[in-house]
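First, one chain by itself in structure tokens, the form predicted alone.
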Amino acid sequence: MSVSEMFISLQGVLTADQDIREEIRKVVQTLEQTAREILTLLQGVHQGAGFQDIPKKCQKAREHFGAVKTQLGSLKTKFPADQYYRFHEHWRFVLQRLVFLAAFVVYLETETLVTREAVTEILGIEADRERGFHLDIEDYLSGILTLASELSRLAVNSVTAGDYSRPLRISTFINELDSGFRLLNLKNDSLRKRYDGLKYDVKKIEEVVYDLSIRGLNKEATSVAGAEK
């Protein structure tokens, strides 16, 4: 083989590369818009009357995860199945956002944290890396972090709104949450300086209870909590 025939060569394989990445970035884009509008449904809950509408933001965005699923349906078939961390990279920051989104319905609709398993079920891929597209661990705990952080602003929005008692609950989940992270041993450094970010989301929170103590109004969010029980 030639020089020349070896570079034509190359510069097959290299076009062949590009086409992949460029369809790949197509259908990632469609899924960019798509958790938009699921994260623009989803900030209505921060408003007042939007407190009253949760069941309903969460129902019209299980809608949207459906058209999410068709997207990523779509995007497994644009690149060889054993060469999913090579285009890793093109949907990272997208899969995360709809991990957040997904945990934000969850907690929404029970107030507990969604399970990877459970994600992936709402996503349409695999929690099992060794079955195709999969939703990677260090993924998963990015988008939960991203959670914290809603639900720190949450829980400031809920006083503004005279709910009382979510700040507390919140705040019982974000440190059980944080306890769960201190369990692991985090060694990716964007994953491990995002986990760094979590301690704020906790002090902001127990700002928001400790306010609510001093103005004697943990009390009555305790014995309206009771009530409904």
Given for the second form:
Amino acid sequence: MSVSEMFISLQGVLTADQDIREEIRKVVQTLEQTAREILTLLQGVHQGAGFQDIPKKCQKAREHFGAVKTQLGSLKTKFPADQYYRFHEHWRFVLQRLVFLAAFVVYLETETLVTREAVTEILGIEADRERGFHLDIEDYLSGILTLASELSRLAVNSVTAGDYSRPLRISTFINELDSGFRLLNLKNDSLRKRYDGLKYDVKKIEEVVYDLSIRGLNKEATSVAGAEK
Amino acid sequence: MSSKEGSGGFRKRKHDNFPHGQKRDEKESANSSSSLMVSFKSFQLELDTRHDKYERLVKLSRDVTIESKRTIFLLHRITSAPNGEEILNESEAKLDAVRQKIKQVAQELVGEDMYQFHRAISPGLQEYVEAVSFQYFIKTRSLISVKEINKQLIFTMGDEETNTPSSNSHDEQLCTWSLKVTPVDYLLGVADLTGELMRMCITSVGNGDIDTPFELSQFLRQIYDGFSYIGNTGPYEVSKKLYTLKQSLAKVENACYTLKVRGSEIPKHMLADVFSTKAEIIDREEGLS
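How about the form predicted in complex with the partner chain, since we already have the form predicted alone?
Full assembly next; the chain just shown is listed first.
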């Protein structure tokens, strides 16, 4: 094989690679669009009136996840199944975003942390690498960290909306999350940087809780909550 | 050393912190903390396993790089050495050692997605491509293909003393490992090769070898044409190397120019250094001029 023939065949490989990437990019764009729609929908909970119809908003968001499932389904047909990590960076970001959205919905519904298995079920993908298009653990954890900062915002806004008990529950949840993350030995990568932001979320919520307790508002909240029960 | 101590200290601090966190959890939400903590413990294990594997591969890749570099240096000595055959044999032995390292990489990657750890092993593979293609060029004066390289990276059990205790697995398919150099790694390795060829060209001029520079410049031009054909369809790194390649080619072309124009002068300057080998050529050239 002459040198120029070799380069021609290499060029063919590279072009094929670029074509695949182009296809992936197209699907990822539609996924990003859907993710934005879900986010806009869920942002409504921060508004004063939004706290009442959280269940309704969650249900609507759940419907949108159907579209996510089909889009992810078409994404996995765009490249050879055993080359997930070759193209990983294309969908990494949007997948983290979707994990966050799914985790946010689950938190709003049940006030618990969504498990990795549950996320993959909502998104219609696999939990294990061996089984095909899966959710990378770092992407899952990254999405969860986004949830933490969103919840610290929710804590502030729920006080504004007059709900004094929610920040306390969020505080418990975030603290638990924080001790969970402290178990991990993270490398100096993007996940580590995201994790370093968690302490500011914790701090923010602790400030809210402090503000509530120094004014005796938390007692009111717990008594109200107790009365509700 | 200090960094090691630092990380140790960090770990210790982490452990100190942990019980407080747990205590707080127990107080605040005794029931749900367990399941969350259990899953995070499994995440810890998963991440640690992955990071450990990555680090092992980085280490192997570094070994491959170092040994490949040494092979290249060894091969450079061929321009001045009297017995080229001996150096080629020695380089072959060195490359075999490198391939044993790559075999270990292949073993680490069994059942894994190679691209997940690609960034760890890519520098080593590029350097290996450089060394192998350099040796191949010296032997055959042509460019080695990706296929040829990958053919050498299929390992079977018999290559080495068996390191797995399962001696009952007779069929070869079970104990075969292979690693594929990606086209991009190959391209980057070849781009680095041109730098070595440039150096080889200059030293051979210094040694009074008149033919090699011209051969080299022709070969380099072919490679340069190939890279120009690929242009910027390849990844960013390939386009970046194209610039260096252009410089190397210019150097070689200039050297050839100088040889052609002042061909008769240069050997006179070098007379003291390369007296023995040059005498014949000078005779001929002085006869011509």
